[in-house]
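Just one chain follows, in the form predicted on its own, and it is written as structure tokens.
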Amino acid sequence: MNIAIFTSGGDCSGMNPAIKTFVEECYMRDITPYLIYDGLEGLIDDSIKKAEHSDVSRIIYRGGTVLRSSRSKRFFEKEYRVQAYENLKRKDIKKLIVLGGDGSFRALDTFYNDFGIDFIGIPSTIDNDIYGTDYCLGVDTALNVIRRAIDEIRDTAASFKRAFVIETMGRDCGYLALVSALTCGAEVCIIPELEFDLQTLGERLKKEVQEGRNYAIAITAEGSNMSEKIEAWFETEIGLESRISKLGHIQRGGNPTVFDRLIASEFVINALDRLSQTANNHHAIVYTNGSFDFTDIDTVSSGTYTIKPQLLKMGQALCR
């Protein structure tokens, strides 16, 4: 049996963990693995090698993905998936693994409606958006890359007597947000699904400012797009110079966290358990309550990811 691996779309830490595990798995199980480069250019252009195991050393600890990634719109187009298949079929490859977000899952399922080339979609973005999985790879790294900056940038407020707006990406999903105000202490948080009312955060700042408050931290989600008006609304309504910091593409990269390396092996096996004993998949793998499912990709691009209902309770405070 011939498998191969390839990464998708953004990038995130707990990829090449991923790929390591893959690679030395297959081996272990008598199956030949295949490393695709490039995502689904590699795909179509023949970016394909059989993996050895001097190809996944000393990756464990990298952020980012050794096989690199892509955004492809010549994926779309039928005869460049004829082409990729090709590319497959003089491999004998009839089963891949992807690490993605939906729209890589729905790519495959196209390629996977056209030429029947099973596939198992591992959720890997720092955003944490994609239905039907509690958790995404990469998510705590980024977590703890916010936390770092967040806990940095708190020095530099406490000395100026500042607020710092901080921005965090995830695209319309403001998870990286919430759960960063809440485990960094932050007096504010502004994310797509809460409401806020900045009378009533005013008020409770002001009063804080006058019993002694000299700085304060906001962190807003990019997909809320208040980074800017929450900025000027510390300046001239609770009184405190502001400053923005988006801290961007930083939060996709670093040295994968013990609880993403480990997670990251998680998924690798069960992808290969479900591709080694059924056919006909494509399914992405799901974590949900702790333990790991699959699911197939049409309920995964139909629907919604929503924040668990606890934690923006918990965030209300922050927000009201």
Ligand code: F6P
Second form
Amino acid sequence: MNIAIFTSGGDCSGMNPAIKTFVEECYMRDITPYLIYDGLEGLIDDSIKKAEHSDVSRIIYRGGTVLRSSRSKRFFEKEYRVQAYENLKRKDIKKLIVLGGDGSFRALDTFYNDFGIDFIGIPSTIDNDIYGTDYCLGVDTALNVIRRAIDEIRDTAASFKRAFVIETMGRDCGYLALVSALTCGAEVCIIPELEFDLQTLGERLKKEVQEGRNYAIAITAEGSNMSEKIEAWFETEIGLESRISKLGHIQRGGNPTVFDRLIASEFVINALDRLSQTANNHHAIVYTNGSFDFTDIDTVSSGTYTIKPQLLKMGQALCR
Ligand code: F6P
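Show the form predicted in complex with the ligand, please, because up to now only the form predicted on its own has appeared in this conversation.
Whole complex next, starting from this chain.
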């Protein structure tokens, strides 16, 4: 049996450990592993090769993806999907594993409907915004990158009596910002999922400043579009000199944490079990309540991820 793996959409830490586990597990199971480079673009352009152990040596600790990634527009056109299918047919590859987000899963679902190529999608994005799974690969590493940045910014904030507005990524999802705020001792957290009240927040902070607080940390999610407003609010309402620090793409990089390395392997092993034991797979593997399961792509695409209520409840204390 031949199975190929590729990475698609935004990269994240944990992809390399997943690729390594894939190749090693395939060899142990007498499956021939193939690597597709450059995501869906490489599938179209036949950047596909049989994997060797040397392709995955010394990659377990590296961020990003050695297979590289892309966001493909061509794959939406049938003629390019036909080209992609011909590439797989020549190599007798009938099953795929894709590491990516729901956009990549939907693209492969179309491919499955066109040509019956089985696939399992492994949710991989720092945004943690895929419906049906509690966890997406890469999130723990991103949270730790953010945690380190906040710890370091706090040093200068406290030394200079400043307020810092630290903006995290996450697209429309506030998960990264909320968990970072809760675990790094931020005074304020603004995310799209929670209503905020600057009046009550301001009263609390002003009192704290009068009592001796000489710095403050606010975490804003990029999807809230509030970083500049909160910076101005600190200056005019709270009376603290303020700066914005948008963490940007550093959040997507970094050596994968132990958690991401382990769960990457577990995602891959479960996906391989499913692909080798059953047919008609066009599913995503999901991780809910501590165990793995499989969900069809229509379900994954039809819902909107919501942060669990307990975390949102804890976050309320930081936005009003
Ligand atoms: O989806 C991952 C992500 O890093 C988002 O958090 C962010 O909004 C976006 O990708 C940035 O995309 P790009 O790398 O294309 O600028």
